[in-house]
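Form predicted on its own, single chain, as structure tokens, below.
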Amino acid sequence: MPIQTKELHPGFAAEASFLDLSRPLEADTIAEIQAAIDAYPVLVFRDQNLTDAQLRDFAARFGPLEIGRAAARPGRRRLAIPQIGDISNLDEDNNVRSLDDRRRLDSLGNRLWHTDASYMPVPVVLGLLHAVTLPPPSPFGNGETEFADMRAAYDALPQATKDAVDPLVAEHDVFWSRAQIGFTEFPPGEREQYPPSPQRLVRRQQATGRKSLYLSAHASHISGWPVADGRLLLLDLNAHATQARFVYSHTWRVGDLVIWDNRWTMHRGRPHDENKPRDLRRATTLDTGSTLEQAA
């Protein structure tokens, strides 16, 4: 039976009909899921019970998987599979991290509007995030994830602005994004391991031909412009692209698997009760080349 979708945000986010993603899927089903993601760059599957290995294997059907910055660091990890990102507030022994824990402070950068790993020369495509444990509601927020539609944001720009931004290239730097929240305590050698990467400011969706802004908290400045002018332009574009009309806010349930396409979206996490466990697991697929090599 073909995958059915229920729209959650017009032309941007949808909930898919139930499909057990823990079992091996036929190539035709994977193609249907990809087509649904092309139509809705945020796609929600409910009631999934996935081991980390099953999440890894399902994600790998869409492309090679990233090993993220935290997993690439030496030392003990909570999760055994390096291709599974630990999007939690838990330490290696499954204890809630203290508020001054360095890895927790680094991860708070995810509460800025961003695109995953845009600071890498070859960035990522799909993010797949699975909710394992969620904290109870709190006055600080419920840990929602907000997604912004970068295609609709581009479409809404005046034509003169589109013409001006189409050829621009931005420098993306993970240390710039973390500095915005005051975090600068990185392990020795990590700055050298992740130098800034140039990325197109506007990308084209091959499946549909639509253009999209490619923004992120990692975007530091515009190549070839005075730094101050570039940062002001990026601030204006971010404010434009994250207006409520472009945003879908996902309220998590245990068992949710949310898939999003980082090429056409930005996202951010929202606050939650930091004294209770919150455990989400992520797999991320890699692109095939630099955005500079792709047609705008």
Second form
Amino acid sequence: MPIQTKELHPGFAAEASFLDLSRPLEADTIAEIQAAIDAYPVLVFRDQNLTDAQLRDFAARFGPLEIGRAAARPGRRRLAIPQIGDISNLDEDNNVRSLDDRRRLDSLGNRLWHTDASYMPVPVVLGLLHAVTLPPPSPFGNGETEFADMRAAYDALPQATKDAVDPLVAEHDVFWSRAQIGFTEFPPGEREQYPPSPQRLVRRQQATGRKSLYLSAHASHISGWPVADGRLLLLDLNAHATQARFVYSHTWRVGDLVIWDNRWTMHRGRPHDENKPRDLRRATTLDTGSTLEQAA
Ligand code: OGA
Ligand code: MN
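With the form predicted on its own in hand, show me what the form predicted in complex with N-oxalylglycine (OGA) looks like.
What follows is the whole complex; the chain from before opens it.
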């Protein structure tokens, strides 16, 4: 049976009809999910009950999986499977991290509009984020995740701006995104391990032929431009692309699995009660080449 979709944000986010993603799925069903993601780069599945291994196995049907920056560090980890990213405020013993905990402060970079791992020479494609434990509301936010439609944002630019940004390349650097929130205490060796990467500013989605802005908090400046000019252009483009009309805000329920395509979206986490556990698990698929090698 083909999957049905219910639109949550026009041409951008949709909720998929129920499918039990913990069970092995036919190749046809995977192809239908992929087609739904091409149409709706934010796709929500409700009422899933997935172990980390099941989340990994489902995600792996869409491509090879990333091992993220935190999982690549030496030392004890809360989650056993390296391909499962720990999107939580919990330490190795499942205790809520203190406000000054370095891992927590590093992960607060997720509160800035970004696309995942754009600082890697070969960035990622799909994020698959599964809600296990959710915090209560707070005065500053309820732990929602917001997504911005980078295809619609590109389409809405004046033609002269499109022509000017189409050929540009931005430098993406995880140390720049962290510097913006005052976080500079990286573990020894990490700066060398993750040097900046150049990425096209405008990408084309093969499945639809549409163009998309590839923006991220990691984007520091424009290659070949004075840093200040590039940074100011990126600030303008970010303000344009994250206007309310381009944004879908996801209010989490336990059991949600939200899949997004990092190539055509930005996202950010919202604040929540920092004294309560928030536990989400993420699997992420890798791209096959640099954005510079892909047709614009
Ligand atoms: C992520 C991310 C935001 C959130 O998982 O990549 O940015 O709301 N998450 O947890
Ligand atoms: Mn992210």
